[in-house]
Structure formats: structure tokens, C-alpha cells
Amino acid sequence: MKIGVLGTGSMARVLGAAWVRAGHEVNVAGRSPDRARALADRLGGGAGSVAPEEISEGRDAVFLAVPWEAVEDVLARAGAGAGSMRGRVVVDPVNAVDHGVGVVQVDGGGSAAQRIAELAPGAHVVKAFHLFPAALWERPSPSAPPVVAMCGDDPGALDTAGVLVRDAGGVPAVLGPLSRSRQLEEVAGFAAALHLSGADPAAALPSTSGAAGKAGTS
């Protein structure tokens, strides 16, 4: 698969890593060219670096790895706006969250996600890889793979976003369309809140091991 990494951060490190040594093609774009660069010599295995303008060419797939307040900025850089992700996957990872209190942080209510979609007209958004810190991907438990829950709307897009959690040491699990990715980015805020106040957020979640077993016994 022919993957552009757009942006330069530990997501775009780690999990480009990953599909480099999976076998994938990655080209990678930001708003720094010197910086691209520096990443695309580190993943090594042929991976590139190119224009932001030329990240969608030809891809499978683009993975926006870039903090939410810069989205804007680095897709209108792509020419995302005058349809050059059209047709495109465009995986989002973005979390449009206010760490410090948990809230998701988008204007006009919506999600992230789907304000990504606006912004790049006929992509194919999943939202996927936001719920987990870049470190847990240099690792994962083979048994106990990281569970990716996504949204979108193309099954298609899915599919290719389901490749490439498999490929990173996950476990893709669909949510449903792109109009739930709110909830998800939700979750995000709600793990974000809960760090903060000393919790552990996985403990404030029941857990449903066996829960159809026992309800077969009751």
C-alpha cells in the first residue's frame, strides 16, 4: 500500500515505523520540508519525503498526524480544499481536545472528524488512532493488541483503515459512520479528565469478560 504520512510528530514516527517495516510504501509531507525529510531518512526502508501539495498523489491512504489547531493550515497546504484528497482515505487521529479539562474543543458542535471532511471535499475520513499515545505503538502486547475503534462512512475506507491498524499491532473495530466520530472524540476527553483527576480511565469502565456467559447461567 502507498501510504503519505502528512506531519513530522511522534504518530507520524511511530506508526510510520510500523507500516515501513510492514511492507508499505511512505512518503512523507509537513510544514517543515527539512523536517520530512529528517523523518523519512529515520523510517528508512524507501520511505520519501515530498510537498504537501503532492502527499495525496497516487496514495492509498493519507494520515493526517498533525495537533488539531494546525489542521486547518497543513490541509489547505495539501490543497485539500480545491479537491486533491478527493477519492482519497484519509485517516484521523486528530484529537480536538482541551487536555486540561477534557473538553472536545470544535466550533459549531460536530466532530474533528467531520470538520476534516469539510475541509478536504470527497475524502474518505475514518477516524481511528486517537485513543492511544504514540509510546504504546512502539510495543504493542501481540496478546493483547490495542482495540482501534473507527467511523466512517465508506466501507471501502474501512477496510483500508482496518490494514493498517492490523499492520501497526491492532485490532480495528468499527463504531459506525462518521456522525458518531463525536462520541469517539468524546472518549478521548473523557480519558484525558480522568488522568488528570489521578484515575485510571480503563478502571472506570466495566468490564463485559464473560458478561454472556453469566447472563446464559442467570
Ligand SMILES: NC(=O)c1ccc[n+]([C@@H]2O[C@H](COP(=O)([O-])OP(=O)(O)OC[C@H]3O[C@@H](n4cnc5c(N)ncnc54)[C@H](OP(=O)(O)O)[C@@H]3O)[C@@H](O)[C@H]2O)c1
The other form holds:
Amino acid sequence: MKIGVLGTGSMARVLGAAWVRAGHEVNVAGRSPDRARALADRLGGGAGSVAPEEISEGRDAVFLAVPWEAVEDVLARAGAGAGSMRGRVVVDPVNAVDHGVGVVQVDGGGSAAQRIAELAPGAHVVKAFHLFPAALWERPSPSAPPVVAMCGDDPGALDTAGVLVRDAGGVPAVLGPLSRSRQLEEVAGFAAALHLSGADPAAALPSTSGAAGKAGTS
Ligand SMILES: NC(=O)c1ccc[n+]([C@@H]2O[C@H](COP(=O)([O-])OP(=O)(O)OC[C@H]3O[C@@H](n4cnc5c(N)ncnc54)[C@H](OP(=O)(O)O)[C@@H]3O)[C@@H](O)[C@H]2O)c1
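So the form predicted alone is up there; where is the form predicted together with this ligand?
Next comes the full complex, and the chain you just saw is listed first.
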């Protein structure tokens, strides 16, 4: 697959590396051409760097690895408003969460993913990869692979994102259409808030495998 990675930070580095290892062709773009080139060199495996306005050209998927505050700017620079992402799969791992309190910051009740879809007309946006820390993708457990809950409207785009999840060492799980993405994004806020209170967010969810889980879901 041909993958464009927008951003040169932690998520771009670890998932870019995973996809190179899986044999995909990865190209990186960032606001600093030097940092994009340096990341491409570090990824190896024929990874290259391109200008932001070229990131979607001929790609099967674009991974949007920038902070929420930068999304509007970065998509504008990539020509998304003018339709450069039309027909492309845009994988969105963005957490629009105030990590200090665990509150989702998207105004008006929508989601970051839905806002990204507005900013990139015609793109097939898939919310994915936002819940696990970047470091997990350096060495995901093969015996207990992370389940990546995803939302999206286009079945083909969900399939493409599913391949990216599997090739990073995870298991894809489709929650529903993009209209469910706010729910998925709130889970990041839920996890951040519990973590801040000293609790393990995973332990605050009912298990579906044992008796306790059955009781919890009845
Ligand atoms: N890190 C995690 O554990 C994790 C986990 C799940 C989801 N996420 C989400 O994944 C996304 C990327 O996270 P990250 O940890 O990879 O971030 P990061 O390491 O801080 O890297 C952010 C990237 O965005 C660029 N950027 C920042 N502000 C910009 C602006 N105003 N205009 C253009 N580019 C800008 C940075 O460029 P410069 O290098 O030039 O500053 C850098 O390339 C975020 O939305 C985050 O919420 C992160």
C-alpha cells in the first residue's frame, strides 16, 4: 500500500516504522522539510519525504499524525479544502482532549473526525489509533494484540484502515459510522480522567469473558 504520513512526531515515527516493516511504501510530510527527510531516513525501507501539498497524491491512505490544534492548518496546507483528499482514506488518530482533565474539546457536540471530514471534502475519514500510546506500537504483544476500535462511513476505507491496524500488530474492530466517532473520542477523555485519578481505565470496564462481566452487562 502507498501511505502518506502527515506529521513527523511520535505517532508518525512508530506507525511509519511498523508499516515500513510490513512492506508498505511510506512517504512523510511535515511543516519542516528537514524533519520530514530525517524521519524518512530513519524509517528506511525506501521511505521518502514529500511536501505537504503532495501527501495525498497517489496514496491509498493518509495518516494524520498532528495535534488537534494544528489540524485545520495542516489540512489547508495539504490542499484538503480544495479537494486534494477526495476519494482518499484519511486515518485520524487525533485526540482533541484536554489531557489535564480528560475533556473532549470539540465545540458543538461533533467530533474531531467529523470536523476533519468537513475540512477534507470527499475524503473517507476513519477514526482509529487514538486510544493507545504511541510507544505501544513499537512492540505490540502478539499474544494479546491491542484491539483498535474504529469508526468510518466507507466500507472500503474501513478495510484499508483494518489492514493498517493488522500490519501494525493490532486487531481492528469497527464500532460503526463516523457519527459514532464522538463516542470513540470520549473514551480517550474517560481513560485520561481515570488515569489522572490514579485508577486503571481498563479495570473500570466490565469484562465480557467471565461471570463478573455477565453480571455487569445484565
Ligand atoms: N503520542 C501518543 O501516544 C498518541 C496516542 C494516540 C493518539 N495520538 C494523537 O496523534 C496525533 C499526533 O501525536 P504525536 O504524539 O505524534 O504528536 P507529536 O509527537 O507532538 O508530533 C506532532 C507533529 O505535528 C506537527 N505540528 C505540531 N503543531 C503543528 C502546527 N501548528 N502546524 C503544523 N504541524 C504541526 C509537529 O511538527 P514539528 O515537529 O515541526 O513541531 C509534529 O510533526 C495527535 O493528534 C495525538 O492526539 C497520540
